[in-house]
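This document starts with one chain, in the form predicted alone, laid out as structure tokens.
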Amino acid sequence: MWPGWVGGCLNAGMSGREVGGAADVCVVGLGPTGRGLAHRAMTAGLTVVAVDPRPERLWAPTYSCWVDELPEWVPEKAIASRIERPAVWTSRELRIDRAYCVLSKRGLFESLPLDDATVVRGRARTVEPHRVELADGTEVRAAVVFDTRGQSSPGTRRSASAHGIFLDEETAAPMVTPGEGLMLDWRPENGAGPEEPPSFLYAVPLGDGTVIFEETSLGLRGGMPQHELRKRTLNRLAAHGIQLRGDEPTEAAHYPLDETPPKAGRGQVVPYGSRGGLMHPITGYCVADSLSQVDKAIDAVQRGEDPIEAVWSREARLVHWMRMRGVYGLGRLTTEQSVAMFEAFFTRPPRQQRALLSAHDDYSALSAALFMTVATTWPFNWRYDLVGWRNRNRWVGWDYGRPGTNDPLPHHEDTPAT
């Protein structure tokens, strides 16, 4: 065992000190993905150093996933609420026969203990293949370094944007009741006209007596601004007779969807999670797939092989490439076209739905899902937009105006992903 306070937390106020001289793994960033990676490496018997500026802080974002995406080693207490048959509204209500859940931040955090790891409190300044230097000069050395710090600002990249408002269950009842959830609500209630960039509502109970209502945009270059998303969320709530006080908690999300998988090759920093291409290009989900792939990466470390190659098989890279084609198409559709496309997709067989929404490497089913979704989207000429034969740059540079003075944006925390 290498020097350090095992199971404790080393403050980065020790300039010049070296930590983890014989460590097997260093994990930089302790979001759900990084903590899961460090936990499983520790459980496998590897010596682990984990670095984060605030390792004890509970995560701010709301994380959700399909229940069957979670690996078996994630316990039930990590699930805060469960929706057996979530709803999708296109031109009609559709039900997805697949259980969906909102993760418990506290439950998931406590399910990933780091008792036998060395946790170093500090911000990484330099991240190299076998060395991490913190802002105060502290050095961490390890055989393999995983970088799980998430992504930078999306700029003009294909992005996901969302503005969420948290309401108590009683207030939310006209739209969402306990045990129910709206995965995608495309009903024309957000006040946006047919010639404006599209967005949909996502609304689920969180298991703590509250429901989040989150207007969401996917695939637009640069995303959609918060003031526009908030206005649309308020319009939807008002359409169902739900009025707000104005001081309800909120959540904001804005992150890129087009991160590519890293190139394979031993002896390099291993980007992982959203930083390593595991952000789903179409849905924006990342946590469950990252957790489900962790053991592949750890097994590769134990065998002295490349973790990137273990996670990113040829089939997985093909799936990611095909999903990227999907997010490009999604980002150039009108609202009417989006409704038609999602209605076509959610009438596909369950395996095809899973192949697009979550399966890591089921390329044959994904090919069928994408082909049949395009083939059954009507009117026929809308398919030209979906595949990119026209309107490739629709919505680029769209002017959303400035925030209105009658509805100022409340303070919120910017979150990286669901």
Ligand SMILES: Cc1cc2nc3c(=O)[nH]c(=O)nc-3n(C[C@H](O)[C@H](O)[C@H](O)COP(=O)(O)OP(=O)(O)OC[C@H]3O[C@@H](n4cnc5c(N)ncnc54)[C@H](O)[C@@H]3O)c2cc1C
Given for the second form:
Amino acid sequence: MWPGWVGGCLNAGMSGREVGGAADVCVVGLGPTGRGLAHRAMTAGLTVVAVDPRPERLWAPTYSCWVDELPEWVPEKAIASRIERPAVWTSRELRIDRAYCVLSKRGLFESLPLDDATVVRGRARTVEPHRVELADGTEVRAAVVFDTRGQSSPGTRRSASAHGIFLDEETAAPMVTPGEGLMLDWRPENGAGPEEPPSFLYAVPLGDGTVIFEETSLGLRGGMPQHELRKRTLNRLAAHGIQLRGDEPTEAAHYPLDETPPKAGRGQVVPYGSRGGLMHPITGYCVADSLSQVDKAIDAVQRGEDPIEAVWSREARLVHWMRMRGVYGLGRLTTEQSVAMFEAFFTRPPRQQRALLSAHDDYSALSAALFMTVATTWPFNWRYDLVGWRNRNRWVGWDYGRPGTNDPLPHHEDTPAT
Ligand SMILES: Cc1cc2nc3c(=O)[nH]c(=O)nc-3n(C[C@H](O)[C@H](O)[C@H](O)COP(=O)(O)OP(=O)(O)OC[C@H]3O[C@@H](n4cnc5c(N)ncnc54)[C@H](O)[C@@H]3O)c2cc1C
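For comparison with the form predicted alone, provide the form predicted together with this ligand.
Below: every chain and molecule of the assembly, starting with the one above.
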């Protein structure tokens, strides 16, 4: 056993030493995408060193995706809750004939074992193409270094912001029952006026007896503050007769949507996951696509080719570019315009919906989806906002005021593991 090997991990604190020999792959950051990458590299027979300050910790956010986005090697136990026909509320209720799921944090974590990898507990200080140095001076050398350290805070970039409140199923029942879910609820129940930045409700059962109610804003520069999102969530719940105690667990999201894919080229650090441009610019999802692209990157490593080029084909880059146009449009719409736009989008044929929401490189269906969504958004002149001919900076610098004293934000807790 290595000195410092504790519970399957090497503890940093071994200053000046080198671990892993010359590994095939070093993965820096064990969020869901880094862990998926390290696991698949290990399964493919590569020697893997993985680094994270807390490698055994379950991830804090509640992750979801469309069931068909998950690669076939992800087992059923990674899914905590399924919704066969999620609902979207625009001016009316629409049903999506596509199964959606909430991932089980523990189930997914355990589906990505790292038994044959060298897992090092520590924080990377220097990340270079073939060398990683930890804060305590420990060094890892590898033929390929993947950087999966996630994203930095968004500042004024186009962002996803959400405030989620976990309620037990009984309390949630007037709005969401087991097996049902609200993907996007645009009903005018959040208390925001028509001249305020838009947000919608996302509410799904987690499979552990609780339901998350999450008011969400997408595409606003700098995002929307937690106190505003919480106020809006409470308004929606109250509109359905749901009162809270005030001490319910919560989760917060605030991260950038506009990370660009890395430039191709061998011999460089390979950014992957949310750090590597795999964050979907419109939905804010990244986990399922990162898991489903991982084998392309590993195959490229095994063949001595560029993993960035393998993941980022011309078609995939075009898809990302078009989605970026989508998030620019989204971030300047009013609530009314958002409702009209989502109604136009969710009545497109399934392949076009999938091309926007999920497919990594279906550029022809995506261009049709975007064109037709704009072309069928009504009234006609709202299309000028969508394409950016006017109101480009509509919500930039919006003043949300200060948190109200009678509705303090609850102490933020790590969310329960599902
Ligand atoms: C509340 C919330 C809900 C979300 N819901 C969804 C969802 O439903 N579906 C979805 O796909 N996405 C969702 N997201 C987005 C989600 O954050 C990302 O998709 C996902 O976390 C990206 O995973 P990642 O592995 O790329 O990065 P991260 O999850 O950020 O992981 C980065 C890892 O790197 C480690 N690290 C950081 N710095 C260092 C260092 N110096 N050295 C070593 N390790 C380091 C960190 O400890 C961490 O383990 C949600 C986000 C939030 C906040």
